[in-house]
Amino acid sequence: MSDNRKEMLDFCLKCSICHTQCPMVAKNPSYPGPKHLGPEAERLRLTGKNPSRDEQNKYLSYCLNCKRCDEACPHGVKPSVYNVKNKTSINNAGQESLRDWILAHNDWWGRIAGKMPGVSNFFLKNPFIKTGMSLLGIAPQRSFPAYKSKKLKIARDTKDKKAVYFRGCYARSNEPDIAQSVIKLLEYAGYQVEIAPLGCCGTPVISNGLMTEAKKIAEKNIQTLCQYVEKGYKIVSSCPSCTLTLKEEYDEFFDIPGSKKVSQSVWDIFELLLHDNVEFPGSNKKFSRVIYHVPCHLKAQGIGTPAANLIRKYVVNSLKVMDKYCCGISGTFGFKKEKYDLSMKIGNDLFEEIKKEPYSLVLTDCGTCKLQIEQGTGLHVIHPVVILAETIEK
């Protein structure tokens, strides 16, 4: 944690505004909340006098790391940062489980499963496999994303504008059509596109408090991406969690040379398209009523809803933007057996809002939000890059 973050402790006035925005506080009355687990506990930890430490540790794993408390604080204190930092101390004390380690390394499993997606998908649906997962503490009710393999098509033209695409785990292993759509949009916008030769951004290991490993991932990613930035490339991602991690979390948690250079060069795909004033064919809008769920990690970037702006202008006749609710899955959180029911309870308000009306399309930018909404509503959910790319003539 940076020294600046320690200095920010004194700006916490205990106003409890962060509690009003915490999805966990709303659905789990026994949860102490961001203020108590974050800045208050950190003050006590620094003094060495924290009689409630064991009690606080019990609740730290229930922090969703959704960042809504960070957004809510009127003084810029970030409770989520302290929560993640203190998760590390729990893991270092030997309390991390095999289950959490397995879930945190979805990048590894994705690479393996992607080599034989048909077999992998069969086994993930097998009831005996699900029973085995349950014994490890993975929720047997949870649906897993299907694995897919696809060779991406990229033009090899040399252009003045250059973009390197950080795919992330989901677009690489589970839904390569997202990656292909991003490439299509960037090329349409006049960019020479490269795929970053990298895997996970590190969000799952950060959320599970495995910060030593997270730092190694960050160092590798920063070193590679810096080389692109020095050549004039913009870094683009279609995953809100990847984008937030590259923009902010590396710099929040680690002192790594080049992290500032990387963070200042990262763009959400829709953020970049809006910035460049890219125009799309909008004369054949084929969707009448569409609902768009804004992922928490997109909100945390403070860039508004660029996807909604472009989708509303070029793709749909009526768009409802839902930014009030957290879907509840929070990456690996909703895959944990003891947290599954609570995860669905947090997401229920969103599910009910979506089911109120007969929407022709449900959109969200986040892969795990997609899984949660599909499981909670039974409706198919699409990444907005896919339908925007469809407006471009082949």
Second form
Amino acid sequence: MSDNRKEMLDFCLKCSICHTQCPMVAKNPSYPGPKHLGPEAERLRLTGKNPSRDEQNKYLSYCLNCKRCDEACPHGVKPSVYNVKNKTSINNAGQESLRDWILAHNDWWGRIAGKMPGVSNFFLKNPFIKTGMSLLGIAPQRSFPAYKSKKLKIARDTKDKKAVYFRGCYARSNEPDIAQSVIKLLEYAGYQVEIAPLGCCGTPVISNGLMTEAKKIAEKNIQTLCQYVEKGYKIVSSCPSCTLTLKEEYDEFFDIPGSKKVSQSVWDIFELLLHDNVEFPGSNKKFSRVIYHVPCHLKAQGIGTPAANLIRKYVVNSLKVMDKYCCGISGTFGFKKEKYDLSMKIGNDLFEEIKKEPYSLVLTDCGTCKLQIEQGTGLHVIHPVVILAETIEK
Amino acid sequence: MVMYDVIVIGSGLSGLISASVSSKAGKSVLVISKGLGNIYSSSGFIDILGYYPPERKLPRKNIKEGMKELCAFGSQHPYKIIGQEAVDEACDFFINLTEIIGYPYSGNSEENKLLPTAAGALAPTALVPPTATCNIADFEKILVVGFEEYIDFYPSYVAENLKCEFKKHNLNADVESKTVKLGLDTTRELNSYDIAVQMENSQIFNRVVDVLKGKVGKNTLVAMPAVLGVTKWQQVYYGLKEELNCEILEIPTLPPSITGMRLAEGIKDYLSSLEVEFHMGYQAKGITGDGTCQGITVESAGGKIKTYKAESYVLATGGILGGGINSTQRTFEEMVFGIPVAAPDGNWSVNDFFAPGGQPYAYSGIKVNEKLNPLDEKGNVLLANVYCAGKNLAGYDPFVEKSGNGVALTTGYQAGVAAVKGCDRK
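What would the structure be for the form predicted in complex with the partner chain, given that what you showed me was the form predicted alone?
Everything in the complex follows now, all chains and molecules, and the chain you saw is the first one.
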């Protein structure tokens, strides 16, 4: 952690505004909340006098890292940063750490399962496999995303504008249509596109407190992406959590040369399209009554809602933008047996909002938000890149 | 890049009001804010002018008389700059706005009412939320109720102070207090928000009903800390009123303030429905040239700088506490444009913290013209398309006058009106 963060502790006035914005506090009364678990406990930790350390730390695994506390603070304190950093100190029982380790490595499972999607999907629904997962501490009620593989079409021509696409696990192993749509949009915007030869961004590993391993992932990603940046490429991602991790988390938690250079070159796909003033042919808007859930990790990037700007302009007649609620899944959190119910309870406000009206489309950028909304509402959820890419003629 | 008609910097009361005025006028609006505004720490009650002149011992009953004195006195007070008519219009706008958001305020810009604070003092205020509409003089008996698990509100302390205050104001009522146990887990400290969330739980709600039902008469006013529900306040507040069959008054609490929060979130939801965009969590900086603002830059994750442009800009970033003005013991700095901040003549502070005339530094801030454009030291307009609102304005002390939210509301309104006119001129 930088010295800057230590200094920032003194800016916490204990006004508790962050406390009122925490989705966990609202649904779990024993959770101490961002102000207490973050800056207050950190001050005690720094003095070495934290008598209730273990007692406190068990709650760290309940921090959703939605960063709503960080955005709420009028004085620039970021409670979530202390929580994430201190997750390494959680002393889990053996079985829980095995389970967390398994969930944190969704990248590996995706690579294996993606090789034979049919077989994997069959096994993921198999009751025996479900029972086995339950014994390991994985929520049996949770629907797993189906695996799908697809050969991506990329144009071979050389162009001045170059973009390297960081796919992330979900667009690679579960929904390659997202990846294809991003490629289509980038090519339409005049980019020569390349897929980054990289796997996981490290978000699930970081959120399970495996910081040593996360650092290794970060080093590899930064090293590779730096080479692209030096060759004039823009780094583009369509997953808000990958984007936020590449933009901010590496620089926040690890001291790796080149991380600043990478973070400044990372773009959310819609952020880039809007920045480049790309015009789309969507003159006759196809959809009306559409709801868009803004993922917490998109909101935390401080770029507004570029997807909403473009979707409103080209695809949709009336778009309701919902950035008020966390969906509650928080990556691997909602897959954990003891946390499943809480995860659904947190998402309930959002589910109710979506079910209130007969929306023709439900949109969100994040793969796990999508899973959660589908589980909570039974409705199909689409990444906004897919409907924007459809406006482009073949 | 997206162009907006109006960019509002700051999301406290003044910023949210400016955004509402602009958006209702059909303008596209972006709100940029470093964090959530101090409205979450404030009562949300609109005090327009409680005490004037500041040294006055007893609150003013008639606000307009106070305003007249204020305008006659050759000061730089924001009310004097915008004028009584704008103050009245802003109050009407606010009453209408709160009706739309389903949290209807009552009161007017003529007359103050007296309501108890969490310390048991009687404080003057003008516009009040729906959970504080009663007139305390109408009751024979007042029962101050607190909760055992809520340690920021002491019912007996409030009741004892209220008795003294009643004598001072020649009011008559029997004041008693009671503490109700909610049966909550208190392994951690609970604040007003935690209690308010719990009150939405029917089990907890029923415990309150069980303790108080039948023990309060029709002529009793039950005064409680403002923790009667967050989003479901209607269910809790009106439900309790019906069950107990008596009038209930919510007393604003120490931060976080639920009454302020309900107002802020209500307005924000309304703005979102009007497609107003929010950019939260990062400090804004202004780009200036040719005597105007040419755009706003905001840092985003990873340090990439975003630039936003508009026809008009509202600067509603707050004062020293709100972060709009940074101060050391010798200097002031306005954080977005570097607009010169007028410092008080002579000493900036006096030794008596609660000095009757207030602290001189409170009068520091940006000097403006009648359109709320910022001025330089010589009185020339610095930025013709920037309009200032709220506590970053010079010339008043909200703490002793009890005018904080009043100035925020009325100047926020006026800045919004000016911003809309600024767009239309183009």
